[in-house]
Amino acid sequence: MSIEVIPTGAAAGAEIRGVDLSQPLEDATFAAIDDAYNTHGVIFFRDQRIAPPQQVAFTRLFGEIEFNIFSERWSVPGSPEIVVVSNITQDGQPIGIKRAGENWHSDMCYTARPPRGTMLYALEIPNLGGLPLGDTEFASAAVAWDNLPDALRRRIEGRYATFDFTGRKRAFPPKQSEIDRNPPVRHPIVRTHPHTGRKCLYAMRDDCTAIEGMAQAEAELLIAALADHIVKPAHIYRHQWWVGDVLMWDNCTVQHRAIQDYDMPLRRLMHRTTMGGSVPV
């Protein structure tokens, strides 16, 4: 395959052309994809046609599959590694997660080892008169760090924050067993990317609930200020989905949110996989 990496021109993101993900990848091709992923934080492939086992196999090239609370509720029959993200109902019951990720966040930041990244494969996209809806926005936490004043960098570097599973408002009420399995954890506010060494801000509303060694009121103000800084327009890439897109993002480099500008009868159907990561440092 002749691979081409085309940056979006935004703070994050690149399109990769010349790759058919339904076919096995040569080592050199995967190395180029992996490098683009680490460099750009978000990469996507257009016009793909892949079956669930092919998506699982491609995901595993980047790390072991990470299972979470969604996979226990909504997974693809025969492929428990894949979570269904959809607003479609059958027999009055949702077939997948309906309104997930409306607020800015980094996936599973409430765990001791947050996932390296997440992958979505678009099977159905809501469309209104030819206009695709349901975009996803990505904010570069790496560029956000680069653009912080030096004085604020010195103030927060080396500090740890508390991340709490119960802090986020969710589209569905978590079970007590899920809460019990996810006690509060501590992570650095400034993460170092495990592959590039680049520094990235790691703070967000709701999930991030306190900062060690700081009064609660002061911590809440700082968390809010950092969260707002990360998602400034200059730091954002907005992805407009097409059917056949395979897109993956790095949970250290970027935060993301789903734009909920559609509803039934406009249908959205995605297959999601998540790859395991390492303890943030």
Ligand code: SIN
Contents of the next structure:
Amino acid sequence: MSIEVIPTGAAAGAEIRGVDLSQPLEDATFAAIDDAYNTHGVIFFRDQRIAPPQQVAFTRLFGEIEFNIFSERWSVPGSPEIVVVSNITQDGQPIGIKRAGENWHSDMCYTARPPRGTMLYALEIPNLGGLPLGDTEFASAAVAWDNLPDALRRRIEGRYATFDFTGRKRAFPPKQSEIDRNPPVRHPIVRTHPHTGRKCLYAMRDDCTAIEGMAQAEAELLIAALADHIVKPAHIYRHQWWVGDVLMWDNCTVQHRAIQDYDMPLRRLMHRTTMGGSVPV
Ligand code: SIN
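Go ahead and give the structure of the form predicted in complex with succinic acid (SIN), now that the form predicted alone is out.
Entire complex below, previous chain first.
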């Protein structure tokens, strides 16, 4: 296979052409994909046709599959590694998690070892008279760090924030056992990417509830300012989905949010897998 990596021209993202993900990948092809993933933070492949076992096998190339609170509720029958993300209801019951990720976040930042990244395979995309809806936005936390003034960099580097599972209002109320399994954790506000060595801001509203050694009012102002800085328009790539897209993002390099501009009878159906990561440093 000869692959092409075409950057989006935005602060993150590249399209990869010349790969059929339903076929086994040669080592050199995988190495080129892995490199593009690390470099661009978001990569996507158009026009793919993959069955659940192929998505699981492709995900495993990047890290062990991570199970999260959604897996227990909405996994694909026969494929517990894949979570259904969808607004579709059948017989009055949701078939997947609805309104997943509607606010800016980095996946499972409330865990001690957040996932390396997440993959979505687009099976149905809402379309209003030819206009695709349900885009996903990605904000580069690496470019946001690059664009931060030196004085503010010096003020935050080496500092740790508290990440609290209960800080964010979720698409559904978590069970007490899930809250008990996810006590607050601490992570650096400035992370170093484990593969590229790039520095990335790691702060967001709701999940980040405090900064160690800082008065609460000052910490809240700082978290809000950093969260807003990360998602400035200059840092964003907005992905307009096509059916057959396989897209994956890196949870250190980018934050993301799903645009909720559609509802039934317009249907959106995604299969999501998540790959294990390392402790942020
Ligand atoms: C998510 O945050 O995992 C969902 C993103 C999407 O559905 O576009």
